[in-house]
Every structure is written in C-alpha cells, then in structure tokens.
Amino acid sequence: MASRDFDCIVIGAGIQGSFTAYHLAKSGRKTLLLEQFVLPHSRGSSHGQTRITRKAYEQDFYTQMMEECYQLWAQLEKEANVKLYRRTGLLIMGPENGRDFLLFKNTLLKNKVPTVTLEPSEFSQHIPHVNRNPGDGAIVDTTAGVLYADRALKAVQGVFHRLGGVIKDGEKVIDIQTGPVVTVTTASGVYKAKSLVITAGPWANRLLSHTNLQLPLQVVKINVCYWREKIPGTYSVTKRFPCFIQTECKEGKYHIYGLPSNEYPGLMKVCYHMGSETDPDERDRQTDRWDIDILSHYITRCFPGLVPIPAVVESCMYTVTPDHHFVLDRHPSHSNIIIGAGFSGHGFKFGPIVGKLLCELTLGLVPSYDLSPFKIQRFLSQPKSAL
C-alpha cells in the first residue's frame, strides 16, 4: 500500500469536512479529504436538494456567525460560478408568549436582524393559506433563504480541487494512530500528517474510538417528507411563499420546518425536526413513521392547501449532542486532532464557518469566534456513563 504524506487529513466529505479542506488548502496547506463513500452519495447528512438558511435562532452566537457565514457563501458562488442561495424569508409561528417564540424573537430583534412582525389581523394577507394558531405569534426574517445543498457540496469541493487539494472518495477509515504525526490506514492505502480533523458525521465516534474518546452523540434518522400542493404553486417559491418553523406546536415536542415548493414541482418540504435512534450503517431498517403522523396532523389543521399524505419520503440522518450545540474543539488527548460533529441537525448552513473554525484550529490560530459552546469540556461533567 502507497505511503503519502500530507500536512493535514480530513476525514468525511460532508460540507464541514468538504469547507474545512478548502480553507486548509486556501492557507497552503497540503490537504486530504478522505470519505468513506462514493461521491456524491446519500447515506450522511449533506445530501438532497434544499435546507434552510436563517440568522433567526435561540442564540445570540449562531446568529452573529451567520452573519459572517452569508457573506463565505457569497464568495464561494463566485468562485464556482454557481447560484448556491435563495431568499425567501422565513415566518417564525409560535405562541406568543411562548419560550421557543420569545427566544427567536427576541434574538432577531437584538441584533438588529432586518424582519417584519405580522399581526393576526394581516397574517392571512401576506401568508395565504395558512391556518395560524390562535395565540400564535409571527416574524419573519427578512435575510434567511433556501440553500442549495448538492449544488453546494459540489461546489466547494470543486475549488478545493481546483486549490490543488485531494479527494479520495470510496475509502473507510479503518485505523487512526495518534502520535506528533498522525496515520491514517484506509482499505487503499496508508497517509500521514501532522493534523487530523475528523468531521465524519453519524460515524464520528466509531472514528474516534481509534483515538481513545467517545462523545455523547445519538444518531437519528429523519422522514425528510414531501406533500403535494392541491393546486400546484400555492406555495412555491415563485409566489414568495417564505420558508418556515413552527415552534411549540401541539402535535409535538420538536419545531416543524419547511421549504416553499421548488426542487420537486408541485411538492412543498415539511419536516418534523427529530426521528429515532439509529445504526448509521443499519439506517434502512430504521422504518418509524410516528413523525409522519405528527407532520399529517399538523398539516391538516394549518396547511389546507397540501394533501396530508406525503407524496415523497426521503431519509437524512441527523448527529445530536445533548444540549444540540455542535462540538467544535480540539481531541482532549491529542492536540493536533481537531473534530467537528454534532451538528444536531441546523449545521448545513454553517458550513462555510465552522470550516473556517476547524481550520484555524488545525493551525493553531485564535479561532475567530469564541468556541465556549462547542467545547467537549462541557460534557465531561456528566457521569462517565454518558461517554
């Protein structure tokens, strides 16, 4: 087996794996991105059409750092050439004294997020068929859009190739020595560095496993459900029908999202924000419907216009942390290995800075926000049982 040497190894091509290889290579540093699949593939987290982008969040930290991320995005359309981003809006409906509603709200507001409030007496004249709860509140955030995730994935791996960066696709990890030089064996061949960054998703803790640590992390699989517009176009993005998250809603514990009808012609996307624990590489088996049943009750009592049936199903696996804040730090054991999981599910959006992140880690720089949140400290507290 071939022995190469490379200053840094990523490991996992999702789009923190793919964005942290780009910065590394845009630092020139002589950088490997390895994944375990054939690219593009569907059995992670970074694959299918659409996510949201918002700067409407509970916490302060994630709105400041989209405000950065937005302007990474911008520049990597111009680099590929390609229309990554969409503006929509996004309608945030949730009781109005509501903790979840009240957090987002108060959120925007602070940072002076641009967004409109819509009273109940105009809601339906700006969001036509929609039911709004009674008591339900409404703002929308003017700034947040649609991501276009395969178009995006494609792209930063594009320039990351074109900075003179490695792809390996098709190679598995199957052991990781630690040490001031770091090897990594796949099935293919044997590759040094002096840095490791381990963005693997759902596998991140069978990778770490090698390096000695576990982190509290639950694999889920998500019902990514699509439903038919009775009338085709009623909410489509071509009506500026906006993104949306219904917080606190009766059928569930977990927020509601959904993206205006695009990718599939005449299917608007409606998901419930949480599945069930699954094997990452036994996820096909993973056959629960009970989020479904939420989605149907939901949508039959707010969004009369869609059939409550979903029309198309597919999969995503989301990796959540116990307080859903991604892990963003440095290995405890091993300084010059940096890992990224986590991301609970809202991590697509951040790609561009969480590489950033990730990579001024690598390289010993102050990272440019603070990383108090994401730090695995955070969880050692608990029993080792959680480990």
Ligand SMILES: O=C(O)[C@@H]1CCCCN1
The other form holds:
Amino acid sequence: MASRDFDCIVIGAGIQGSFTAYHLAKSGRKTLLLEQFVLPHSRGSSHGQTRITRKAYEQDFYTQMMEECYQLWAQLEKEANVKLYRRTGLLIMGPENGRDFLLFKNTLLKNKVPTVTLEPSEFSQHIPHVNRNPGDGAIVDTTAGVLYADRALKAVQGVFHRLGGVIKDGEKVIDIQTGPVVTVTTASGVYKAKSLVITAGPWANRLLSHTNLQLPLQVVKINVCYWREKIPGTYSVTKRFPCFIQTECKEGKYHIYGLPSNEYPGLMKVCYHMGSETDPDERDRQTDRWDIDILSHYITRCFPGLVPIPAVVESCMYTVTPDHHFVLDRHPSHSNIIIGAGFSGHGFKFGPIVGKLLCELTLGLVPSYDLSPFKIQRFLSQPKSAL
Ligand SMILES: Cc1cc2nc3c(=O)[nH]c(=O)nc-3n(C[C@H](O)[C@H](O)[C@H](O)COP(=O)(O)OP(=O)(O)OC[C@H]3O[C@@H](n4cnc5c(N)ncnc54)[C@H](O)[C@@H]3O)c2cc1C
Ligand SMILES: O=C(O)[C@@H]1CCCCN1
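Since the structure above is the form predicted alone, I would like to see how the form predicted together with the named molecule looks, so please show that one next.
The complete assembly is shown below, putting the previous chain first.
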C-alpha cells in the first residue's frame, strides 16, 4: 500500500472525526485524519475548556446512548492518563407542566437515571443564590458533569496517533472524487481510500457539495458568555454548584444553560442555546448580540450573584438540523461515504459513541444503536428540504 493509500480517510478533526478515527484505528484500519487548520484551533465547534455531559434528555434514545458513553469516556481517561470528566450534577429548572421540563423529567424517571427532585420549600437550601421562577419544578440528574473539551480532543487525537493513525493538519480538503476508491485532494496532497467519513462540522455542506448532496443544516454563531461572580466562588464547582438547564422561561424561546465557575476563576459560563446564522468562514463578522440581552435579563432576575454584563465572550458554532437531531448515516448515492453532521449544539458528550457508530457504518457492521432518528431520509418528507 503506497503511503498515500489508506483504508479510511476522515475529514475533520473535531471531536466527532477524532473519535471516528480513534475507533477505526482500534479496529486495525489504516486511517488518515485530515484537518484544514493547524491543531489545536478555535474556529469550529469542539474548542473551549468545557462542555456539559448528562443523561438527562428529552428523548429516550439519547439517554440510552449515554449509558455506554460514560464508560467510553472513562476508558479514554485511562488510555490517555488524563482527567476529562468532573461530576457536578445537572439541575433542570422549568415550568412544572411545561413540555420540555416534563420530557426531561419523564425520560429521567423512565430510564431510572439517579435523580434528586427539589421541592420549592427546599430549593434554596440546596441551590443558594438562585431565584427559582414561581411555578418552576427542579430535578437534578446526579450523573451529569463537566467534560474538559480541549483536553479531551488532545487526548483522543493522541491515542489515535499512538495506535498508528496519521493526522495531517493544516490540510484543507478541496476536492473529493467518489467511486469504489475515493480520491481526496488537499492543498498539498492527493490521498486514496476505500472509505471516507465526512465530519466537517459547520463546513459539512461545503464538503458534501463535492458528492452532489446538500443537507438542511443551519450554521449559527454562539456567543459563549462568562459572567463575573459578585463574590468570587458563589457558583463555584468547589462549592458543588451544578451545571443547569433552564427550559421554558419568559426571556426566550430556547433553553438557557450554565456551568459552575471553574475554568476561569470567578467567572460562570451561562449561554443561550441559539444564535444568529453565519458563514463558517466569516464567523467573526457575525456581531449580533440579541442572545446576550436575553441572558442579561435572565441573569438579573435569576442569578443575583452575577454581574449581568458578560466579562468574557468567546465564539463557537452550532450546525443545526430542523429537528435538532444528529445526522449519522451512509451517503444516499455512495455507500462508502459515511456522514456525521448536524450535531445541533449538543454533540460533544456523544463523541465516543458517535465515533463508534460512524466506524461501524464504515466497516459495514450492524450499528450498536437504532440509527433511525439520525437518517438523512427523514429530511426528504420536509417540504422545504434542501436535499
Ligand atoms: C458554545 C457551544 C457549547 C456547546 N455545549 C455543549 C455541551 O455542553 N455539551 C455537548 O455535548 N455539546 C455541546 N456543544 C456541541 C458540541 O461542541 C458539538 O456538537 C461538537 O463539537 C461538534 O463536533 P464536530 O466534530 O461535528 O465539529 P467541529 O468541531 O467543527 O469539527 C469539524 C472539523 O472539520 C474541519 N474541516 C471542515 N472543513 C474541512 C476541510 N475542507 N478540510 C479539512 N478539514 C475540514 C474543521 O476545521 C473542524 O475542525 C456545544 C457547542 C458550542 C458551540
Ligand atoms: O448539550 C448540552 O448539554 C448543552 C446544554 C444544553 C443545550 C445544549 N448544550
């Protein structure tokens, strides 16, 4: 096999492509992982210090996938000898009879996830310095916590490399020739493989255009806001303050979520689960701040211990599907091209299992989970589908 010939090529070294490459290498496949930017970089969706991990979901299928996912994260921690997860719990707050709050609650209870329900009378004793909305219920997923994102990406790429995987960064893919052997051209080389995996995050449709496919994906910029504690440590991880999700509330249509102060001392991360549309190559020209206004109002009302003006604003992107579920599927016209896309702002925690599933699809194995929620076919029934 020539040095530019591989069993599999993976395009995109974000968390999903990196975990796919890791699983392929573990299966003994000669694997190339291509990344347009020099690693590490902060231009996609997987950078930053932290992400939430949780079993709490509105749908059973995600909760059920998370069971194994926790084990796979722990395995990577062992392999890379690094701590990637810190248990904090996740507090879900929302109107007791609100749709989203009930979906979370029912999924948690049905799947027997360890939880604690906080009655209004005991809320402030357990969660001090938070003004609960009148009528809001509160339930804690005690399995949830924080994943150290940048560290995780480095760890998975490190293990992939140790397994004999090849990473080429600073190599943007500019062409894909489909066929029984796929030819991938970058600015500095031409590579061939029996199978190709496309995990290009916000650039998915750019890459897919070389294969005559477009998915209904919306790329949005997220303002990643950190808010200063008036008294440092008020919402600190060391004081066992949990991550939180606020479902329905009067400030906005989408969820608000936060992580305890940890990575930047004295600052708590609180973000809005939506942003404004952007071209991924022009992210910094998208300067909308309506989401920050929503957060400021919410923080003034519910987190009186934070200064309601963000102290740090970083940028990240979501790639959102119409139903907010992932795309994990085979290309409809090219069976040796596998697609992982549309992680809709909640895909990081699933990295190990997404990688395993995309690896199984690549190798023609029966996938470990039912992939029907993630099929491309579901978009075909939508009248405004971009397919
Ligand atoms: C602010 C924010 C908060 C989030 N919070 C959470 C959370 O708490 N919990 C959670 O589970 N998830 C969370 N997510 C979502 C999660 O981070 C994403 O779902 C996940 O990182 C997506 O990974 P990816 O590999 O698909 O994309 P990316 O990380 O964007 O990776 C795609 C890669 O492909 C590369 N690429 C693109 N085009 C080419 C090309 N032509 N040639 C070569 N390489 C190319 C890109 O440079 C990029 O590195 C959050 C996301 C954001 C933005
Ligand atoms: O995936 C998560 O857990 C976070 C918080 C909730 C909104 C989506 N992103």
